[in-house]
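Have a look below at one chain only, the form predicted alone, in structure tokens format.
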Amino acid sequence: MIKKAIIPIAGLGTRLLPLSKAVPKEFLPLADKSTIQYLLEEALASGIEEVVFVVSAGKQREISSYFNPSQKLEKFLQDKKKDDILTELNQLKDLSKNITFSFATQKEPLGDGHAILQARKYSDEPCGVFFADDVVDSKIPCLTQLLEVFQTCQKPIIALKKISKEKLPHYGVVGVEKIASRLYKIKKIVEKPAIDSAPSNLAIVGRYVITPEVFEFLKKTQRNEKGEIILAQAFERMIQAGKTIYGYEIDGEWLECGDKLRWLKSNLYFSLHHPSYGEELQKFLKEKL
């Protein structure tokens, strides 16, 4: 059973600037959570047991500030009887009980493969991969949904979505070879492809589950004309190599925070959907518009 999951959020999170040039774009709500305790809900309910972050300077601190219980801040809502309040805080407490944080740190921002490549000190077996701009709601976690393949396929495994034939040039996008329901072996990667050219219209989401030999490819994975290593230029060459890379095309709502507009959509899409506030919103709403 796969109980490590990494986590990059090392990047600068320009597309939101100035937002994140004050609040780090993993911490922008989304409703009443931040992205990042999404993420570790469903990693949590996946059954990881560590999690190992890969930051810039100051984020550590960051992580650590937001998930650490507060004994005076608790004592204060226990004397105000806040109990609402201390409810929420304590699902905090929960996942930090539950899942072991570990760092790696990621001095400049050079590509996703490379982030990846940092945690690699700390995993030396198969293990999840959450990237931050990507949550998705569904009943069955979408780390869940990829474990339940990965235990009869061994491979790596990348997360697919169908998507609109006139989005595809904003995603890499993948050809594929089906095997089965909602599961194909992948036969290239096509990053931002034009929409005549676009070999599907299954996209990758932001959820992997990666195994000790893509460390070894990315390794040798040279940088783009970014100076970045990229994971989809890993598992390309992975597939070059023969290699077998397994897509899973999940189950849930893919919900994305990459930048202002679509972060807005998802944060609309959690508040109206909120067991608390999501009727009185939808009230609102329909009074405004």
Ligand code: UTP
The other form holds:
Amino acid sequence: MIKKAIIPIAGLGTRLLPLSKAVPKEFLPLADKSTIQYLLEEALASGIEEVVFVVSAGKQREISSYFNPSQKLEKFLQDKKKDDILTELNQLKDLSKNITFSFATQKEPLGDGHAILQARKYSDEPCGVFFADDVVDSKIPCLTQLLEVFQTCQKPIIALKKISKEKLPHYGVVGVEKIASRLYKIKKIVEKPAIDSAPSNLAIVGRYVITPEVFEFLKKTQRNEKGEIILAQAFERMIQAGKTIYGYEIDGEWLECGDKLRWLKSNLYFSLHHPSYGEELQKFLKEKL
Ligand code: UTP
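Here we have the form predicted alone; I need the corresponding form predicted together with the ligand.
Whole complex next, starting from this chain.
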């Protein structure tokens, strides 16, 4: 049973500048919750009990102040009888009560793989990995879908989603051998392929299950031309070394938040589907368009 997950959040979020100068991208809202809250909710719903955040300087404080209860604030809201707001804050309490937070530091933004390597002291067992750019809205939580596969295969798993041809050059795309419904053996990984040379229409979503062996390969992975160590490159090395890595085509809506347009679309998606505000927002949009 996997009980641990790593969430690297030490990237600079340059595609969301200037916003990300003051608000780390994990705290940008999707409707009325931060991206990181969606990830933690998915982790909790998937049975995760410990999350290791890989942070840059200062972010540990930001995570703690977002998730830790504030007695002063709660008392203020109680005194003012703002019960609805208290209920929303209590959702955060549930997360911090049921999940233990640990922190590892990445001093410089040297890539997603380098960030995960900083959490290696927690890596004596398989764990989930969440990239903060990707939120998945699904009946069965995205990580749960991967964990169900892991129970039988006990190998690293990459979440996959089919995308249209013209989008392929913007994603990591996998070459695969299909072995069951939605389940694939990964044969190769190509970063941002040209449309005609893409090995499939299956793109990598930022959700993984990794094993301690992945850390061994991350340690051996050379920095790329940008000076970064990338998780996908470590997977590629593993495949070349004859290791098995699975891909699972997840069920659900893939909402991306890594750049402005994707984040705006995801924000709209969650706002228009919001149980309290969705209907009114849909009317508003119809009036304005
Ligand atoms: P991204 O490549 O999408 O994030 O990393 P970024 O580098 O912050 O964004 P841009 O390209 O500058 O806009 C995917 C995940 O890996 C983390 C990010 O925080 C995000 O959760 N990451 C990335 C790190 O923790 N450290 C890094 O050096 C790079």
